[in-house]
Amino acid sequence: MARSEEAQAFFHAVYSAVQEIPHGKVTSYGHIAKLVGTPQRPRQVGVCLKHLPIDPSARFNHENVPWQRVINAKGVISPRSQPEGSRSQATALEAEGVIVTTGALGELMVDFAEYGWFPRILPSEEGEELESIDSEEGESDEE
């Protein structure tokens, strides 16, 4: 199914998004629609990590957008239709060395406390923004 101009834009913010999670860290869904301007659209950045192509060949896929690295809000690895699904995505995590506990009630946890990332805009971002302030500082001085 084709998708929209501004769905198009917000999987590939999505994606760009995810692609800045640093090896053994974890964020959440929020956070990431945070990161993208969207932050009332948490379940739709699971919506596009659902969708991202296996196919090596996609611009973004499996192997270049660290999808594991997205869990809920609560520490918790999102169970899944299939019950292998959270286990694959909790094996890939531990290959980064991050430790995956289980709950009580038998879900899939990471220490957001250890293994969190949660910057307040992308790294990717950060020189855009000092180029902002500069040029807003700049002008201040004229004056």
Second form
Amino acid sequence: MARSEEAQAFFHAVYSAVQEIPHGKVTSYGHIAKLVGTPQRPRQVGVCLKHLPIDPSARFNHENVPWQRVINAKGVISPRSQPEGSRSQATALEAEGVIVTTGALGELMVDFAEYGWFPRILPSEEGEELESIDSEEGESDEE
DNA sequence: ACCCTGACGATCC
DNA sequence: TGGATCGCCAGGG
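Counterpart to the form predicted on its own, namely the form predicted in complex with the DNA:
Below, the chain from earlier opens the complete complex, with every other chain and molecule after it.
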């Protein structure tokens, strides 16, 4: 487990941010990346979740980190190598009341307008400790 | 040490 | 509108 300290801090930040997603809500990898101060690395957020320990004794694990609440920017549950993975994520979301629909190509989608959680990010002096306030009114996708 | 892959996302054709 | 490319960078072989 010899990750560099920086990498470990990143993992920690990501897991902590994911824990802030409200029950029954979802956000994107990209938004988590922004929340932790590294807006250009949404991909690494995926890496973190991919490596989220199953072991309940781990500091961060599948039990205390709501990994299922993170989907991609298109509102689709990111397909892994195997479709079963995304399916189980859909099941986990449905278990908390989130409605998951299936697209023409079998994509599992969640309506951001209904379940999206994209708090405004307030820049701080250091750029590290980012504050976030949840704006109850989700801006659909108008800009 | 090197190369390929990838739970992403913004841009560029 | 949508597929292809690029940037990022940790993991795994």
